[in-house]
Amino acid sequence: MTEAPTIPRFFDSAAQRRNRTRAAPGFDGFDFLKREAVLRMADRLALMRRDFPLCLDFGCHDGMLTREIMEGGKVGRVIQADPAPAFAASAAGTGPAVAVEYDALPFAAGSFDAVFSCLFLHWIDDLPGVMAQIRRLLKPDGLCLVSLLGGATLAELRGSLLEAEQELVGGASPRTAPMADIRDVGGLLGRAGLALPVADSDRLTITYTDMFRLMADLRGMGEQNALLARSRTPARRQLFLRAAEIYHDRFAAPDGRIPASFEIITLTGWAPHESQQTPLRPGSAANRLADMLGTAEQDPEA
């Protein structure tokens, strides 16, 4: 008998919450990221030539998503979920909201014409294994649009910190997050069963006057470390000031503020559906296109 693989952990569930209903009174007041990324997803949404009656929001922090996409007139009835029970209080005034766990979406199969996630799944540490769930809630031809932050996302935050603490203290401990490359993230759409799968990613880069003022934006949004191997010493003051020093020397603007990555991936894929476009069979046209182009065909072995 074969035993399921191990799923490598990385992320403390029980902090990330923590993080999130820390963050979740005053949320609005650092949502400019989510709001960036929602406003992404309802463009696409719009572009969609056919409604979702029922859908899910899946990691709803307080219901911006559904707010936004609900004024569009696609989508009918919306359920709402976050790790954080005080976001899904906060959600609750947009409509239904519950309190799930992490990696676990408590619902029927085939419930739902679409799954939503904005900025959430970059916390997950069984994302195959959430996919494939996401895969199951949906209904024949039922949508997956998700979005996260990738690889590429505080890459000069994370080098700043890295070069600092190797230079005091001659290594460095985890202290943020690891994204997925969009490469690998694609691949992921297929795996679940998904058909028509895209993926792209979106920059944004935002501007700081310095990199205490980001790391605050980070704890306003409940995104700060939340790492299994974090230290769980405080870091000392010198590691921040010196690493706020490389960040300023490596990549402040003539003005003196500094830049911050984000990037945001977006996936779209669909549950198969017998009415779905599907390739056709190699050497199937009805056309030679060297005909179309007036040309003459080559053949390669010549």
Contents of the next structure:
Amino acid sequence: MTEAPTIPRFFDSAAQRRNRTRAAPGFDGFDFLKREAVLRMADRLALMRRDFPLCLDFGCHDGMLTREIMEGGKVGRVIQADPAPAFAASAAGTGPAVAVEYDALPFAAGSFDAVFSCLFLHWIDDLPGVMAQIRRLLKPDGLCLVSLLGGATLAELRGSLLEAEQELVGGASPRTAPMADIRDVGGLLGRAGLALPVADSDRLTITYTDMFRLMADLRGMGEQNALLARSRTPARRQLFLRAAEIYHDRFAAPDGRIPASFEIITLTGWAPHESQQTPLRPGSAANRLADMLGTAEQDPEA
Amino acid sequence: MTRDTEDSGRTSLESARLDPALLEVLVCPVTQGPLKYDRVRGELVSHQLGRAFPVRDGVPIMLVEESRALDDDGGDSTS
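What would you give as the form predicted in complex with the partner chain, now that the form predicted alone is on the page?
To see the whole picture, the full complex is given below, headed by that same chain.
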């Protein structure tokens, strides 16, 4: 067996896979966030003026994205991949499916006309490495269209847990996953060698009766804390009760319901191809800027 | 699991369900090398890695922890 290269580990992939595997059978009761992200991704795809005969859906859950985009008529076949064999098995009802590692995509270079990923990549430790793999899987002029949860996600829950833990224990342990900041992930596209990169972010707010309903939803989605560095001592009931109080005091609306923020970051890029627009080479301008402005050119060295 | 009998000369239901488009693009997750499909065992074999990945109900499980070392039971059944 070859040794995997050393990457800083924030996530426990065995725990993540367990969480996803547990979530798979009842996922349709907790798929509202995925559904929202799927519809937004399908809308973006509908605006693309070309077809994608062979595609990959990485982090396919139960196959929802593939079912939605197949209806749009722009995609031919979609191969679905998920780290949880249970999700891959349920996606197999929609089309070809495969269970894969979080960070080692088992596909030949230049296989796909498009790679999609909907609300999954926020669980990846080595996001630059996985983006580079996605780039490698694309044919020239292939599309990379991915969405992931961003850093503003669950800000209220993080803040409440942190404050409760500081109050009761005098320290804090990470209970929600670190998430990507839009300013950081935007650069990933260019770094992975993808052209015409675009990054943008959407906010969603979902309201709950209390913090425990929100946490039950996160478990149902398979999105609960899987941090490698999480506190090994089970969280005390007292801690969560206090955090729920803080959450309510800080954030509750007049009707008593609490908001939970989700940020969906969408990244779009294309595998380079000569047909794409590119910047002109420096010094290749045919007209002088100074002439167009009607002023004299000034030498900054003078 | 329902299979055709070994002597019928036909492929098993298992292999009939492994999608050809999927088989065409799959490579070994570790070596990126080629995979050989063992229809009889229902496994994808990476000779470079020396391991075989199971195919369950037409779904290849490309996880190293679920794979089998070829040496454990005298290698695979492909030529």
